[in-house]
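Here's a solo chain for you in structure tokens, the form predicted alone.
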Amino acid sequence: MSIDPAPANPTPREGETGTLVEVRGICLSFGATEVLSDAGLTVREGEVVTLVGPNGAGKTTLIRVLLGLLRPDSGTVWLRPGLSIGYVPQSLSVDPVLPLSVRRFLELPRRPRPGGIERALAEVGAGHTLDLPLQTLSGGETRRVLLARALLREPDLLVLDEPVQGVDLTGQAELYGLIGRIRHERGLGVLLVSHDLHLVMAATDEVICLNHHVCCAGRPEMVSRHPEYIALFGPAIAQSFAIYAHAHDHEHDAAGRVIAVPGPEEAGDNGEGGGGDG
């Protein structure tokens, strides 16, 4: 078993150099419990990749490995070397007797360079909350303030365990929209875990279905179709989420990295086969 970190393997494996982290082969159990069998995942520049899967099947502790907050048994941890990750975990627990506004909250562990903190909000939408107590937040401001936490880091990685939680659904698809335009307009790759299966379908490159092991991966629309991802969520379910579409609009090169590719208005609209149905 290895876990390497960046410093330890400086040169990425030849053909990937746009991977940001692969996770491969990793086996954990707690006492009696196999939690992973063989996971593993891989997440490129650019990318969106959704971890998801029923509560218990090693989702969160995936992540925590990946993140070196708890070591396997066996399997490998690749990191590109310097690799910045901005996390949001699951849920925020704070005394509601602490004094600690979202600036102070935003400052810990370290003051920030002048002026990030406020364009960190900014980006996210967040702006008014602050002078606010963090404990006087909504769920949504909440996972905004989160995610600006996140990206003060100046990330390459996003990972976001359950990103939307505690939202209505009319915040979730916000979400999934800033997280989606945050990705493009800096390039990071994105790993996240969500039960919002209906909305991932729409906002993700590639799926992984986790139950201890990876049941199937790929993109939303063939994992939706895969017996394993029936068999999991059932046939009614998996029927459901498959209408939802995805709207692949980029690709990527050799080396892993996205590229745009032209939507239907922009593709050269000549007239020949765009007609109506008459």
Given for the second form:
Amino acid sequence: MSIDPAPANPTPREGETGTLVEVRGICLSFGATEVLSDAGLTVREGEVVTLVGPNGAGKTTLIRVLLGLLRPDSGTVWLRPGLSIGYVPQSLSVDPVLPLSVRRFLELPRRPRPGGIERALAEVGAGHTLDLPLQTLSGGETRRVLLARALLREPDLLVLDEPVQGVDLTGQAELYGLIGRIRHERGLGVLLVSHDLHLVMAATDEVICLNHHVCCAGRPEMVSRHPEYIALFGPAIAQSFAIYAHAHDHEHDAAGRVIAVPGPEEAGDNGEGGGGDG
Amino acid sequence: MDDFLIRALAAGFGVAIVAGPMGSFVVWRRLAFFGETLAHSALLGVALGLVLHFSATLGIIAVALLIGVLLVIGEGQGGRGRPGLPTDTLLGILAHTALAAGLVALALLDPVRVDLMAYLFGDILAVGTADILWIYGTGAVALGVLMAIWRPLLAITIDAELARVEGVKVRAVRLVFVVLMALVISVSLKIVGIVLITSLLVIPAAAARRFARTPEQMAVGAALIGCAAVALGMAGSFHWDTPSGPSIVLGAALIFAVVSLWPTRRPRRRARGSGKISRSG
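Alt. form predicted together with the partner chain, vs. the form predicted alone above:
Complete assembly follows, chain above in first position.
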């Protein structure tokens, strides 16, 4: 059996039960800059999918397309009918001129059921912030409050954009632990955007390595040995997993453009040498 | 007290009560320059009213609406590969072009019939009963609509994209808010005029921030401070025979200054031990 190293076109799964969201063939350019080229992803029920890639790789752009905030030039976004998405944005900056407590923030845009706010804050371990002004929260507390707001929507799918950015190392591990626990307790699908794979490895079912297009995708232990992943993140990060190697069909230059590498047999489009038998 | 003074106070209070909550959103959403642009377009509206033979107020509302809606639509188009100018630069161009065009249009049309100074600086002592009815009618509608869109508008103010993902119709709510701005500005013109109108929106809200713990407290506080500014300005205007519009703005500025210097204890967070790091024990 072989593992597809670069599934540019994921097989259609719209008929398959359990698929929450399927994004396919997304191309998007800002002016002359092509940000996404034939990118896609699928998240199924109870599954954690992590989107990794360097800065400017288009991770957030792909998320924004999925959320309906950006219209792609081409490609399709399929959401399960009635899907409820809880979105945790990369950052939240509320001007100090707006007096707003955490409680009031969680009452937006609609007032939740009585007791819902307290329960959601307790679930994310931020009960003590209830009456604090939003602007006084630390980075970690802000993430937890944003997570609580997402959970108040009773989501089927959690979308988290760089959920630990600006949080210290201890806090990062705690946050990932929290996300993993919520996923198990609620059985929801999770789509994460992250710079660093090694922190999320244990809790991730599928990793998608994005650099304008999907470079490689699969189970985390496979992806972390993928030469493209090592090329993107450097050997230091990939070191602990660097056992597995195989031929691949392209490389990237410093600007992230694809450079074709003539393979041993005229570099097939995919499936080339992908034996995951390490 | 004379009738015209009572009418002036009634009109001023009516405007201040609506301007408080609206002004809070202007401050929160950093729309001061946007409000200024709408106000500066008012003279074009007066000219339009003259040309088409309907009232100046209708002309003002029509032009303000047109510009406001265009700006909201333009905002929606922004960002996609457009080497854009900063929003405040665009608004600056638009605001003063509109003001200049209004002045030129009025000079060409009928320099005699239009009391330019009344439009530029307001003429609160000239308000009649019909004006007061118009102010309170429009104000009641504006406040009612603002209350109806309060939560979604607040959500957009904090994070428009998060609100949109959560199902808020961002574009629609923004358009409704712009319509409200146009209405409020058109009725406030009588009081302080085109040049000073933004101050009536911004200064009371800024002063109310000091004591507010919730958005609603700030909105109500701004309305009350606005009323106090009107009373203060009218008293000063009456006492020293100064122009009423600028006196009201000075009253608001005085309140803001006093409030800013007022010593308040900032609500401080209790320091919580960051015991997470310690591994000892």
